[in-house]
Every structure is written in C-alpha cells, then in structure tokens.
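Encoded as structure tokens, the following chain is the form predicted on its own, with no partner shown.
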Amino acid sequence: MTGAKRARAGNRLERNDRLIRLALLVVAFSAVSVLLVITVFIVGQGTPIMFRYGLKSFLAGSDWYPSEKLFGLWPMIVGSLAVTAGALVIGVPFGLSCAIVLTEFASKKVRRLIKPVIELLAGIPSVVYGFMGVVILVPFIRRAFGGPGLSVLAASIILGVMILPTVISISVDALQAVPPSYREGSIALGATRWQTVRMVLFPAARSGIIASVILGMGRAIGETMATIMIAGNAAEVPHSLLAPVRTLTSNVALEMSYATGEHREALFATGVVLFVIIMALNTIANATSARRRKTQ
C-alpha cells in the first residue's frame, strides 16, 4: 500500500470514529432531552393553578374536593411519605441483612441459586403484589389488628417487599466490589466475620449501599398500582398505621381519566409536587453520602 493510500485509509477511519462519537453523544443527550421535555411539560401544566390558588392552600390544605375548587394536597403528601418511610423501615434492614448473608456467609452454590431468584422478584408486575396484598395481607391485618385492613401498614409491607430486589442486588454488588485485601487484612488482625462486615466492608461499600436505598425509595414513592389496591385511597391525613391513605401517585391515577379543566391542572400540580419530593429526597441522600465520603 502506497503512502497516499495509507493516508486516505487513516482519514476514513478517523472520520468514522468522529461519526460514531457524534452518534453516541446524540443518543446520550436524547435521554436527557426526554427528561427535560417531560419536566417542562408537567411544570408548565401544573404550576399555574398552584400560584392561582396559593401555594399554602395547595400544599398545606387538608381538603381535596375538586368539584368545590378545594385542592389541598397535604393528605396525599403525608400518605406518600408515610408509606415510603414504612417501606424503607421494612425493606432496607431485611434487604441489607440478605445481602450480607449472600456475600459473606453463604456458599457460592447457595448464592448462585438465591440471587437470580431475588432478581426475578423485580420482574413481577406490581398488580400481582397488590392482588396478593388484597387476598392475604389485608384480611390478616383486619383480623389481627382491626381497622379496614386497607391501610398504611398494608401498603408499607407490600412496598417493602417490592423494593427488596433493588436493595439486595445493588448491595450485593457493592459488597462484592470491595477489594479482597480489605477482608483478608481485617481477618488477619483478629477481627471476626461480623466485625469485618460492620467495621470494614460496610464503610467501604457505603456509597453503593446508599445508592440501593435511594433507588428503593424511588421505587416505593413512585409505585401506583399496588398502593391503589391496598392503601384504601382515603384522601385524609392518616393518624395511625391502620388508617387508610391515598398517595400522590394514586391520586393522579384514580382521577386523571375523568378530570377536566382546573381539576386536570390540579392533578398535573400533584405530579409537580411528587417530582419535587423525589428530587429533594435524592439530593439529601446524595449530599449525605458525599459528606460521609469526605469525612472518611
């Protein structure tokens, strides 16, 4: 091959490389663009009515009667936070315990058997979880503790189970990513297996574990179908774990099909509030994780 041909081949490869980089850049920005378009659309549809009626009455109002122009979202905000907190209280300790057992105390054969089964739980449709909750969990709560059964407790338990695959899978990956020298050094210094897990592996895998909790929290607060089926859907502030509750997502899903005019705008505003809550919780969790990494 002559020098001129080698130069043309080199130019062609360089041009193809630039085109591939440009195509990948467009694909990457398309995802961001879709998120931006969704955000702009929801905010544009939902914020005018919030300022028209006042942020205080919209966010702190306890009455949701769209036919009477009352759009208080406080019961749904409390309901969403209550079932999400309950799901984290149930799902995070159980998920982290399962991740520790799988990574540190179970044999490879058991791990290869159980981990795929846990990951399959993420593929079960949420309506199936809701159906199991209605058939088994709600009657049990009604008989054992009283109340209607459709409650904060029922929704928290079902959502706690639903976030398990996320918490377990990401926590297992984070713990397995810790260099073996950390574990071997701790054992060599005389620490027990549990002391090694608590004082060495957990701090080293903290960022991944916090990420698993954040994603689990996002799954819990964004879940709709299961909460519609088992939470009771009462637009009132719950005063106990056995009280029925309505979440922000359920509020939108239940009423969007027949809403018109300001009622429809109020449901878009519900989406804005949900979006802000998720962003705030993610920001707090990420800031906490970053601050702890700096102090290590």
Contents of the next structure:
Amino acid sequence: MTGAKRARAGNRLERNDRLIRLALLVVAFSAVSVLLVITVFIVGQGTPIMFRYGLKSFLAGSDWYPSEKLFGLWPMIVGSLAVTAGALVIGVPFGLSCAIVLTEFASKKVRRLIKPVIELLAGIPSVVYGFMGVVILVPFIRRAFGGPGLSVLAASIILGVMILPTVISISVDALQAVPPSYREGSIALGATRWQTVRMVLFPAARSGIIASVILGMGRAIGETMATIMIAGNAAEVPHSLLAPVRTLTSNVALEMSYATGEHREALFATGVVLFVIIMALNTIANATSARRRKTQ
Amino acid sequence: MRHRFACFALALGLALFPGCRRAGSGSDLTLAGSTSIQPFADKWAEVFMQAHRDYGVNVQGGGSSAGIEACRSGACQIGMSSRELKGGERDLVAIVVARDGLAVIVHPSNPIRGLRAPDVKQIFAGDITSWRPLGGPDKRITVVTREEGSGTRGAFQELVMGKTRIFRGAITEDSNGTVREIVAHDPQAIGFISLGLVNAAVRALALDGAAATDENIQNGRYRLVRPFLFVSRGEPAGHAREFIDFVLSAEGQKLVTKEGLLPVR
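Same protein, different form: I have the form predicted on its own, so give me the form predicted together with the partner chain.
Full complex below, order starting with the chain above.
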C-alpha cells in the first residue's frame, strides 16, 4: 500500500521533472531562435545588394554616396577597426592595472568601496559619455592638437573609458578565481608580490583576462550613440589620429532615418559586414585563448 | 535625437502594422516626412485641430525621402519634402507651402563676412582647405555637412554644388541642431542650416554680396532658398485638401512668418 503510494509519488515527481525540463528547453530555444531570426533577417535584407553591385566594390570601395549608387564601405570598416583598436589601447592597460591593484594590492575596505563604483560606470548611458566627450574632450583636443577635435582620438578615449567596467570586473573575477594555494606557494618560494602577479596569477587567469578584452572589444565596436557624437562621421579613411572617422554602426544609425530603397539595403549590408567582423574577431580571440590554455 | 526616435516609431509602425497603411480610413490625417518641416507642421496641425475638433492630424518625421516614399505607399496622405522632387518622384503632386532660406554659417569670431557661391562650392568639394585664400587666418577649414538623404543636404547639393560632390572628409552630422552646435564651438568650421534656425551662436554669411535676410530672399538677391513641399498621390482631396487650404490661407501663412519661414502667398 505505502509502497504503491510511494511509487505513484515518484512517478508524479518524475513527470514534473520532465515537464520542467521541457519548459526550460522551449524557453532556451526561443532565445536562440530570436538570434537566428535576426541573423536571417539582416543577411536576407543586406546580401542581395552586395552581390548586385559586386562584393569588391562594396568592401573595398572608398566612395560612400548612396544617392549616386556608390556604396563603398571601406572607410567605415577601417574606421570601426581603428576606433576599436584605439579603445583597447587605452582601455586595456588601465583596466588591467586597476584589476591587479584591486585584487592584489588594495585592502579589503578599498576594494569593497571601489568595485561597486566601477560597476556603476557600466550603467551610465552612452549618450552621457558622448555628451561629455563633445563638451569637454573635443574642445580640448581641438585646442591642444588642432584639427576639428571630432576624431579617432576622441572616440578612442571615450570608448576606452566605456569599456573599463567590462575589462575591470571580468579581470577581477578571473584573478580572484585563482586558487589561494598558487599565491601562497609562490610567496613561500620567495617571490615578491609583483613577481607572483606576473608569473603566477596572470598566466593562471589568462583565459578570463582575454575574455574581458574580447567583451570590451565587442562593446567598443558595437557602440553607436557616443561614436556618432564624437567621431565626426566623415566617410573617409582616417589619415591621422586627429581626423574624423565614421564607424559601421554610425553609418547605419546616421542615415537610417532617411534611407529608402537601395540606400536602405546598403545599410543592412553595413550590418552584415559588422556582423561578420564581430564574428571573426570573436573567433580569433577565442582560438588564441584556447590554444594558450592548451600549451600551459 | 528626436527625429531618429520619430523615424524609429514610423518605421516600426510601417513594419508592424501593414493593415494600417490604408489611406483615408477613419477621420485621421497623417503627414510624414522632412524633419525640417515637422516643427512647422506640428504648429499648423495644432491650430487646425482647434478649429476642427472632430478629427486629428498626425505629424511624423522620418526625412524627406521617407516622407515621399510613405506618401507613395499610402502610409500617409501628405508627404513633407524640404527639397524639390527628383526625376522619379515627379508622378506625385507637389504643393509649395512655404519657403526656407539656407544659411551658410561660420563661427562668430571668423573675420569673413561673405563668400562667393563658387568659393562655397570649392570649400565643400574639398578644393579650398584653408581660410587663407578667402581672406581669413591660415587655418584648416572644418567642413560640416548633413548625412546622405537629408533634405537640407539635398537642397544645398542642388543649389550650390550642382553635380560636384561634397567631399568625403567633411564632418557629417544628422540634424540642423548638431551642425549649428559644431560650428558654434569650432572657430574654423563652416556648415549650412535652415535660415530660421540661425542664432547668435553662429553667423550667417552673405552670399555673392547679398546678406542672408528675408528681404534679400524676397527680392531674389539671396538665392539659397528651398521650397517646403506637401506631396500627395493625385490631387489632394477630403481632409488633406482642407488641411492644405488652411496652411495656404492667410492664417496658416501668418504662422509661417512667425516661425521664421517665408510665406508663399
């Protein structure tokens, strides 16, 4: 009697379990399918025009005059890569040093105070960063170095600051995840704190740190509002750090409101190019971090 | 920023509710298009609706080209365009409801008071890159333009540039307001905006000896003038007709003058 009861209860639990698993599966796949739908839509809208005008003229052409049916994306491709590289040059050293100080050299009290502040930085809307860039940074660059001020340099600095929270918090997590025994062992062998960081902690946390850089890069290349406001948006390959530049994201957002017909398709094509670039960068970064992990 | 949002809303509306594209259904009149005309159309609609409480007038932005497109597809009864219709768009009926001067603006500290039209053309083509040959300081000119598809850019292209392209290195901004903002803070900058939006932060240049004033536009000496158009498929009828008649009436045109535009009647 009790045995049968127990078996029934067990069956019910099992059934519930299956139901919950199914429900979770459906929800999880709907998230993935949204991604799939977006991808299919962008590619479907953007690729026909690329083949109509030739992939080469699209990717390597340097004239962007949609009203004359000239859709050269080369300046924007270079622009996006230049601004992203600039953001990493500025953001990564600052972010990593900050992470190292926070995990290894700062007291617990300081850490408890500073970490939430840094995470708060991530919550500031990009339009605010852009506005501060226009009001403070751009005039400064114009006065100090010349040029219009709206430039690769201004965009790199602002984006560099914007990726700091990402780089810092993920690197801090990675460094903190290193087992204490590594640290202790290194100190016991007579290494200084800095030697410990450089030779033991850094290699041990490398994959996490690389992930932080990848995510920062993703944020920098995808950022739109701040870039539109401070980069100057000239559709020309920048010849110096002080030249204005247009990124792929700016290109879409800037002209979206007026675009019809082939112009609109060309903006979707811009999205396709951005998509491919982001995928390529992520793949490269993931591959390098995976290889390093193997050789360790 | 605002017009980008408005356009988003418009695009979303068009994408999500194809059923609503039917023109003339219900009692609503929809206008869409040029963001330069939008604030004036809002004013007209406001006054018009006070007299006609039985139906609403809905004004949306999106830009001249988008407005023309929306009108053609039937998404709105009246499209607003701040540039002349191009070859392929001539099948639509266009009515000039006001005219707007285009001002070439520089920083107030710039010693140059006026330019010849060919010089302006060469500056925007990237052939003249320094203020020096124009009588200014030996500094590099910061050229500020609007993005492709903008009615203001279209009008400038047509009135000043002709077949010549605006050069690639020009700084590109997406509204009259941001162009003015950039020029107001960069002593070497030059840009173009709607004459009605010129304020003390920038200076409008005289062109070919004629100052950018309403008077000089009226007597035809200042020639950077663009029409503000209402376009429709076929002769406007019903609510659209009533609204256009109101806009062209003495009362409607008085609003135009008050807001810094030039009346057509």
